[in-house]
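The chain that follows stands alone, in the form predicted on its own, written as structure tokens.
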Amino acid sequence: MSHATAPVGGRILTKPMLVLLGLFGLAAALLLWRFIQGLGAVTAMSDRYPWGLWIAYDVVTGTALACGGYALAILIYILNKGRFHPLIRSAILTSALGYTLGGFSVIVDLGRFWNVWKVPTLFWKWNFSSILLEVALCIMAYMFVLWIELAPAFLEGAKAAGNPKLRRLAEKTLGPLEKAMPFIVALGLLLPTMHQSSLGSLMMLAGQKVHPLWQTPLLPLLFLISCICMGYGVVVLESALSSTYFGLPRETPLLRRLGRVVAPLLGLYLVLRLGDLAIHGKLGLIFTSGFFSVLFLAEMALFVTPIVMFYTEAKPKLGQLFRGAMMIVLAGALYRFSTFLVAFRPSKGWVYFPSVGETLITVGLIAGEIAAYIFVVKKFPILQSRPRRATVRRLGADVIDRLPIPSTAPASGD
């Protein structure tokens, strides 16, 4: 079965795109005010709460949501599951946009943002005992690696363009880039393994400031496993929404296989999480910690439910896969928000809740990320080139279930 990619095409400035660009424009105006007046003008952060929504979502959670390319690369290039290759370009695009948002959010969150250039350049002043330094360097490096991994799509688009200079440049560049790609992919597998686990290590340093239900020596491993699970979840969501919104045939057989891959990982996470609590005598805290007990049980329910959903039917429909993937994403996001923000209490008497400005900036940046994704897939060969269906306007999971399955040959075993 052919797995050729092609631009989706179509008009760029649609009504949804204009809404997304409007939200991004509002965020840009607030960001300008933030850079002129400082953090205090738009955030609710303080000396006791030096990080808030921008770190908890845009960096800690956002980069985990952007691990679809990393998760698929593990399957394709390490476990040699080449059948998943049709999903890789869209996953890398999502990862590149997500990590770019994360890297930019780090700059937005810095008080003295004008000094950020010193982090990667003044290497003789690096503090090699700093986890934050390792996280910053890895995120910066991985952001560039992802765009290099995506470069063949842009070069193929340039090669197909009418401009002869662009075509010649693309033809000269594609060959050497393809030869270097194994080394680039290897670096792309190393960097997120390092910094995603280091995000967990960072909160180990907080000690008793993190609630005991989330404070554990296994934080690096739990953060790594959860980001891989979230990556698979985002791949399912992106594939389902893209095929529906752009009227393309669905990749249901491949997404079912992803469900079979992610379910054992979710089980491993639960075993490690609950086993650690049992070993350290913390199981009783699950039911005696008030609000934190509710938070923990909600997190466990979100991790358990997708496992049940993926195994209740031999061949779950796309709507069921979509709902399960949404649960995985919410579970990982809740775990990371809890560890970095909700269950993190720097000292008594200090509270934090995101300001309107922080929230609008985050929403606007996400809208800009979605707008960029739509633009790229319409202009460059990212998604699979197959016969189009009539575009479906509603994106609910129930509508997805009722869509007709295209008459293309399914992958073997489905």
Second form
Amino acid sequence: MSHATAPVGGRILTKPMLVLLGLFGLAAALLLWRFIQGLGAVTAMSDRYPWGLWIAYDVVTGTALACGGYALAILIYILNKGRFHPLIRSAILTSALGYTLGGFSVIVDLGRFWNVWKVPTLFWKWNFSSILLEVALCIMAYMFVLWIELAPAFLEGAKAAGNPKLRRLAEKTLGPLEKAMPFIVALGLLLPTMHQSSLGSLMMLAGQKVHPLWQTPLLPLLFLISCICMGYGVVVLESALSSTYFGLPRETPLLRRLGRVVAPLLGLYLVLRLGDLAIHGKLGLIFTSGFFSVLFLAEMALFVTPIVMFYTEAKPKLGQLFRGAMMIVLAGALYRFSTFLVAFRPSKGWVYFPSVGETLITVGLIAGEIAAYIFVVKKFPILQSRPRRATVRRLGADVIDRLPIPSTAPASGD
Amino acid sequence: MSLSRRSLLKGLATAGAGIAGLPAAGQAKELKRRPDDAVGLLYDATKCIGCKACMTACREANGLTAAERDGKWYDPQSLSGNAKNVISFYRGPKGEESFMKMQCMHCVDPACVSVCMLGALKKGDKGIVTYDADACVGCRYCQVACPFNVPAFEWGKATPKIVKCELCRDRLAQGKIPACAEVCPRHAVIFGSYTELLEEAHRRLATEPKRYVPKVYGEKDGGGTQVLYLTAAGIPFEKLGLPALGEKSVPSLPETIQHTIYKGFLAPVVLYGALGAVIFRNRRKSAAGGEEGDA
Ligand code: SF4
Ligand code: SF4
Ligand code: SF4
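Next, give the form predicted in complex with its partner chain, keeping in mind that what was shown is the form predicted on its own.
Okay, now the whole complex, with that chain kicking things off.
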């Protein structure tokens, strides 16, 4: 594991950072309101749409976006493709942050959150039929696993730091941790396999309320495959973005290989999805379901296009890879939003669209996640370092100062 | 790729697929049955005059207040945090009319019970589906899962609960009958043992076949319920908000899949072992300077 990683360095409180923190602060204020006034005061959820944006995005989509660590681990540790190792640390960081955000959102979303400690502890009350129980326990455990997997980075950071006490502690822990790592990595593979598939199973219980184009016993398998695809997609996006913004060397050849890995998986997803519809005689619904037909076809297009892109282009450039990865991520995200919200139609005459408050809370939490990512990669050895990097570092720090944040970037206006 | 590694990977894929929910040779879960002492309600829409006395009685029995807006009191249109029982009115395209009573159906194999993590919702004495706020985290999965959209949530409260009919179990314990059945002036809703109610429903269908849709809703629907319905000829149950669910309960399929995979927690343990084995192998190989897998 001698791929050298190093802190990116540079100032922490840059302008974009302040914007991110500002958004996070706004969310915190709204959250306070939610805890005083109840969920109805800030969200558009109702008795027919008891799950809204927070579940569909923060939990179901967000943790799938955080599957980069899982997806890469399958490649590296199971299929023994060690060459992908340089990508793993930052992927684990994104995963740890993504899952932490998901976990936090769950607490916010739970009506009776003060009872949540009972879920992992009162085991004699466990209802083993409850798919949500499995999801909850797995996600809690996996959050721990991710932070442990990341611990060496923090410990190395502590080792490099001045404080001698901290250094000694770090030196003492690192060895045993390395030894235990295979057990932890195996857990890190088992847990997402379980809960990412079960996230799909959740909606099987909604029965007829989910449109037949989405309701199928294959939900768990489809959710599992698509979360792995999204994981690879996010790894590409993250690597491309951080190499650009931090001025680090590009990992284009490696990302190209990832493209080769993900294309067949996307294909498998499509075969299962369409095959399942065919077996159950539901193919006709693809064209006769009005709005839902459009939604379904949009999803299909998003899944098909990256396959075509990765197969027709022998040597895609970073930009092309980026676009392909973006599409994979969108495909998986749309699939999740459809299953949990859009294709969920419990009764006529009820609609749900996230409220401003709900949305701002989600946006603020994502901003907090990005801020945490920037902070950690600047302070701890997460990203790749190469000799060249030292000279680019200053430049990189400047670039990050000008990082365009979508909502504030003047560039989008002119 | 050595043979043993290949077989190891194959085993891994099988265990993984198992966990991901490929329904293994699916023996469907047996249909659950009502407890012998099951109690319930029978609502005969042809007898209901829409006086809503049962709504008021239900509110009083459960300590709920009606919805207020601008100093006026409104009867809620659907089940909510302050209504466990709602009477609504239906008029069809040909002018056919009917009232409809909605409350918890007390399903035989309830989706809400199947999904609830710590068993806050339970199938209790006499088959009544009960709620225990102490074990509820407010995840609202019961609302997502209930095929009748029954459980309601107190959206406007900082310490909300799930609100749903528990068949007046407190009153039953005092030897009384459910408030809604007690006050109904036309006996449109009656309380009794499930067996008696079913017999009564079929007796009505037999004596006045022209009056009714020839079916007792709830006898088999969605795996069966303990609240039964009769409706006037020409007014399908679906129009009144009782969906066509088939005879299997909502949880039967997902539970079959989930139980097959996680039976005795064997598959996850096996998968964990296999994953560990592969990781160790690969690690030893790369430590020995071995080659990476072929790309
Ligand atoms: S009607 Fe809904 S709330 Fe009542 S028992 Fe059935 S699933 Fe549960
Ligand atoms: S909201 Fe409460 S009662 Fe409903 S499923 Fe969740 S924990 Fe159970
Ligand atoms: S049984 Fe009791 S709680 Fe249920 S609808 Fe009737 S009065 Fe209301």
